[in-house]
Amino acid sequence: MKPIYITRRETFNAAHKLWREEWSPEKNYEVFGKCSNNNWHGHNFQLFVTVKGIPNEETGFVINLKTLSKILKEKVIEEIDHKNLNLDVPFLKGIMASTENIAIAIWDLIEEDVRQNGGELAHIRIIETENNFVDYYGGKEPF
């Protein structure tokens, strides 16, 4: 039998702040735009986990999505969920807060558990805003 992938989405609001301390305020700017404001600036993100395997023959499953949706909101989503990334999150901390440095740091929080869960994580993919996403496969090649 062939692997199947499987999708959760969860949704959460953030604000942060793209921003090298090293650097003057116009540098600041001319790398980050509007994304280096002083006082933050949000988005309602949106977060897609994909898990790949073999479904279970007693239950049809990859992985059950009530365990991975607890993965998620007890990992992921408590922690970040109306918080501030460059500052109120333990897993960020030190971590330029790019929608890419978040997926990957998402990737390393929950993949020990989705495989102890039965599957293998396959992809992270993080809407930022209408016109901007990231997708992020471990380092490995996507399919």
The other form holds:
Number of protein chains: 6
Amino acid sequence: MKPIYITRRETFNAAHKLWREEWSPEKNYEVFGKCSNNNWHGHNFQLFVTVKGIPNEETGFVINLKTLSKILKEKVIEEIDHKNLNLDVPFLKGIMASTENIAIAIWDLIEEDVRQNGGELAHIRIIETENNFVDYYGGKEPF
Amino acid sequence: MKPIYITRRETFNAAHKLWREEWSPEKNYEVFGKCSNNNWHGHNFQLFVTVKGIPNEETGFVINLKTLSKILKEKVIEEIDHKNLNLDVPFLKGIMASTENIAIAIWDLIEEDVRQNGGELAHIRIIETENNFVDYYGGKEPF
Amino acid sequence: MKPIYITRRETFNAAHKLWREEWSPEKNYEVFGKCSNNNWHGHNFQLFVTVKGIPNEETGFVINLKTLSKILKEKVIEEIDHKNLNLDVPFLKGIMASTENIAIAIWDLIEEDVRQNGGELAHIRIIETENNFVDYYGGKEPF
Amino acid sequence: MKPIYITRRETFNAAHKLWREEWSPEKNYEVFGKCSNNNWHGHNFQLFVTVKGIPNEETGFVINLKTLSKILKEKVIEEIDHKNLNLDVPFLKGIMASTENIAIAIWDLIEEDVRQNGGELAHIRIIETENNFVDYYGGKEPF
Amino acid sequence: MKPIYITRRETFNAAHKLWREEWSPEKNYEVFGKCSNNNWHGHNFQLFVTVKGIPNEETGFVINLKTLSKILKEKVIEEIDHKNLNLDVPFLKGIMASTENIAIAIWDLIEEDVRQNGGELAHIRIIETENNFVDYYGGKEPF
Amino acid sequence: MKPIYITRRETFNAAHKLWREEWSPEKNYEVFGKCSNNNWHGHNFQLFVTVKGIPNEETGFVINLKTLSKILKEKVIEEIDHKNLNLDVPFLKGIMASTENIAIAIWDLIEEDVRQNGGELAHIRIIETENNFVDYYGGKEPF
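Having displayed the form predicted alone, please output the structure of the form predicted in complex with another copy of the chain.
Below, the chain from earlier opens the complete complex, with every other chain and molecule after it.
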């Protein structure tokens, strides 16, 4: 019984800004720099979702990637692609739209769907630019 | 006397939308699809700027890449990075912010600076996503 | 009136072999090497299709990328993705399935569709592996 | 004594299909979709093999990458590159050729060779396409 | 309280050779191969530094990436970029310049700075070429 | 008779510096910046060589990529990989080792070999870093 991990990548293009309403523009700029631009900026985000499990004896699959991709497209990408992460996305309402928080929110959004399809959600990575990305393991600390 | 081409890449992250004020939301959506989202979306853009010239005998350079990078940073990237292409950028005012038009606008903005530094602007590529990019040769049609 | 080039990338995963029936296995191996393996091998191909034109005044588009992507998906990708290039693809019947020939065949297949949608097909690139790709300009020789 | 991990990438291009003989074509298509195409399809696979160890005091190496590459080339790549994963590969005989199963089979094939060269096999990743890959840690579950 | 990991990439271009003074040239070549070339060779190195922490409630940040980037640029990149790793770099003095050892040395150099800025250094990856990289977790063995 | 272009990528890792002996260190630094570091720096270079021709009727090939790769490996890569471009490379002797000049030197070195194997050398690209590369068309100016 050999657990293995399979990862699916999806992409989304979105606008956001890092901004706290209760702070002055000066403080927002001091903390968030260019990311606080009032009129938004944006990114080509890459989302990697990893599911852990034992390969099925008949299919050799941990989870059918068509199923995983369908979950991701319906639950995440449709809500978030070509959207404004601060204004348009129900599952991010009230959340500071840092990449860290987006990763946690996506985890909470899809964990149960993955489980009901026979897998265990193990890892979410969001690449924001070629120079930065975040990793979330559902609260686990592998290292 | 052997002409050669040297290319510098710069990157910028920006928000935009494709939208014509005089059109109905329905027509905007019909033509521009998800890109017409009222609250913007965004991309990690990659800008490639190519300069043609004869390598200098002493330096071996067509143009010093420090000089080219300085032009690009001061004239283009500072104006456009972490900005809203529809609202924030002087050199794009009044221009439909398609990638095609952005490429042409950047050409017009930097052509003279490149010339004054001893090179000839030859090619601009803007990569918007891993699935689409535009190329502009200053009106030339190499193919 | 400034001509500009826009490129759309599509991907397909396919099997093929390089093999001439009238040659002996030894000669096939001598010429085609590992690519002549009788039981096939395969690649993740990347297809880049470039259309030339003048940006439309209202949309800023040379061609609507949704339109171009639809042509490519219906005419090319559906026929070729997860297929055997030697056995399964009508538009490659009777053609030695080298990357060169595939590029020419795709050009001939889509040139008219691109024209009817207001663009001019200008360039096809097929990347076969990270170490080799072909470029076809419809018979033009830009360099 | 600081354990560190070193990774070597090798690539192979291969054909395969996902297919169970005892299932009807319809059921195969329902489960495996396009991947069940009778005439095969293929990929440019990337194989990443990670070895754990303490850097040698004289060489600074966990394992000499020339040695690791030689193991991978002789044991894996020669058997699998430009081959049909269902038909041609001794170490995959009788195994459903999912990426998950290929990763496990490669682990079992090389684990002892890595140990005899002073390292400990720690991680195998196989990238099948830019949108999916699998990770195997020899049965360990780091997260 | 959900720990999450954020990663910053920096790049540096450097020369080095693998060479032990007390060995003959023949033995150096036998062990280090082409990497022992007396006149040096070089690489475009990519450095990925990962910090673990709980996102700050106000900023959503584990650590401000501007802060992390500043640490990396001042402590590491300025010392190492466009340098000779065997001759020019104080924090590598007396260390065989294998990628493994460079990763460990960078960890020791920045661990305290990261801590003083509220994060916990969790992972360093150095990519030397597209075919090899090392990972260091500060002595932890996640797998 | 449809001319098409095929490209082969090879890689080499090398050290170099930009330096003129007859200049003072100050002037060298002023012109070449960090690239003038006396103790060298280095890069992972990527070399793309493009050959033009008509696909052979039997093979579908412009040129057999095995042949092209053999030329590149014997004439270029063996001379230049894991070497010092200023000191070790016969075909760069007396040449300021800018990427521009390296591209021209490689063209002159292989043009005849390509011709004798039935192709026409059309384009050389050398990527020095992810942010800069040069293109040489043998003196032609396609744009």
